[in-house]
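Just the one chain here, the form predicted alone, laid out as structure tokens.
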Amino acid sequence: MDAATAFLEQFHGETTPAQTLAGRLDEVCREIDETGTYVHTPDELTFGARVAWRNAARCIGRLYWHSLRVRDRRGIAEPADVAAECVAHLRDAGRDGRIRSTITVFAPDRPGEAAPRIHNEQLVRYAGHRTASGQVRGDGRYADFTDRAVELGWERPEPPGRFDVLPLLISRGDAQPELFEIPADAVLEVALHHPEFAWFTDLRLRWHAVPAISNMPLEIGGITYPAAPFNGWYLGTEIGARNLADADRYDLLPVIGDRLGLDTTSERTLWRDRAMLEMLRAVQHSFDSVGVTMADHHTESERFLTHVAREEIAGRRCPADWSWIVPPVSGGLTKVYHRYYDEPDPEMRPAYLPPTPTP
């Protein structure tokens, strides 16, 4: 009840609902007494999901928090139905490249009722296939998850590829997850090419366009929604400087450096820096050339400071994790680098919570 009261006071303080705060609190108190929980109104759910984004200390794109589209699917709890709505989410959010910030909220935890849970980190991730030589073909970070999917019955594509979309693993509570394939036409992907180097196309790289995080529970007013996949749109550095570049992911910087003819025998030649910049140019150019929404780190840094200023004017704290807000490329050239922010507060609510450990 304390958490509900704090949230409803915030909701009534920032919006103008028809019902009085006192009336709503009485209603919620009775509901909790009778059932052990309560049900958010659609407006409360929308407000809570948006404010959870506003409170997300690791997100640089929070200027747009008030435009988050909320798909209310709280009546859905069966894994097959959750999977179908996840596919619908990808289609609705993708919009042929005009990416729209979207969240789909499924059934919450309730006394005696197991809520659905999506075990994937994102709705779309690529498999990591272990080879006989001990290497990983595909995304190295997801080799263990891929093995788990295989143990549960997923059949690897033959031959295994570098960009095989993993199935969804969905369960009711801690029950055994069920597998659900994502239809190919629901996954918007962009083939990568470089604005100058024709050989880049020969690498046959691509990446999906809708980054829908799916394993972070949403908590609003004491109610937890374990399955609430949400997306914004990609920052170019997420793909070009992390997903395709990190040594435990695709580790492509040595390949790019070799194609560029760089001296890779010493770190002092800064070959990694040069290779990463060209990778980032290819990613940004590829998304732009086909009209798929993607932010760049310079523009988004300026927009984030606009968000911070607006929050200060509103009299609100704006917690930010500096190491996540500052981009992994040319950080010192962005305005977000040159200041500090309110420390993240793990008790701040509403919030997207850290992922629940996988049993």
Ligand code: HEM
The other form holds:
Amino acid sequence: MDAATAFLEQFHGETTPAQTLAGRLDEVCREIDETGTYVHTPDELTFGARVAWRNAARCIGRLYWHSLRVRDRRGIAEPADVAAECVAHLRDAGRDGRIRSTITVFAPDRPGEAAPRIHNEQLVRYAGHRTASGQVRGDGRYADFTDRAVELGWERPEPPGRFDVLPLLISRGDAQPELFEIPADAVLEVALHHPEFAWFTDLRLRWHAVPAISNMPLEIGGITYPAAPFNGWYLGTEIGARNLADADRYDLLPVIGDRLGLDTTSERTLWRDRAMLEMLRAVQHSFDSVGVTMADHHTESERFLTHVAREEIAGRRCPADWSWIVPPVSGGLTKVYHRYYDEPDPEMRPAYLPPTPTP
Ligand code: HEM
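Starting from the form predicted alone shown above, please give the structure in the form predicted together with the named molecule.
To see the whole picture, the full complex is given below, headed by that same chain.
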């Protein structure tokens, strides 16, 4: 009841609901006595999901926390129905490239009822297929997850590709997950080209447009929603400087360095930095040229500081995790690098919580 009270006080402090706080607290108290839990009103759910975003200390995109669209699917708990709604989420949030920040909230934990759980880290991720030579084809970070999907019966594409979309693994509680393929037409993807180098197209690279985190439970007022996938849009650096560049992901910097004719024999030529910048240009150019929403680190840094200033004016703390907020390239060129922030507080609620370990 303490968590519910703290949340309802916040909700009534920041908004003007029709019902009084005292009336709502009485109602919730009775409901908890009778059922062991309580049900959020749609407005409480929307407020809670938005404030959880506002509280996300690692997120640079929080200026628009108030515009999060909430798809209330709390009546849905069966894995097949959850999967169908995840697919609908991707279509609805992707809107052919005009991406909208969206969350779909499925059934919460209730006494005696196992809530659904999505095991994928994001709704769309590419498989990492282990090859006979001990390497991984595709996204190296998902090799274990791909093995698990195969053990559960996933028939990987033949021949295995570098950008095979993984199936959704969804369970009720800790039961064995069931597999669901995502239809290809629900996955908006962008083929990567470089604004100057025609050879870049020959690399046949691509990336999906909607980054939808699906394994972070949403906690509001003492109620946990283990399945609540949410998306914003990509920041170019996430794809160009991390997903395609990291040595344990696609590890493409040596390939690009070679194509650029750079001297890759010494770190002192800064070939990695130059290759990364060209990759980032290709990512940004490709998304822009097909009209898919994508942020750049300069603009998003400015927006974030506007957000911090607004939070200060509203008299709220704005915790931020410096090492996640500062972009992975050109950090010092952005204003977010040159200051410190309120310390992240892991007890802050509502919140998107760290994923629970896979059973
Ligand atoms: C609107 C555009 C958005 C942008 C540009 C953005 C940007 C980012 C970036 C760059 C990160 C760091 C990711 C990483 O390095 O792996 C991040 C993390 C995060 N964002 Fe956002 N975001 C957006 C929307 C959202 C929305 C709608 C939510 C929730 C409703 C959200 C919640 C989070 C959370 C919880 C994390 C931390 C993830 C973790 O701990 O792994 N973001 N965001």
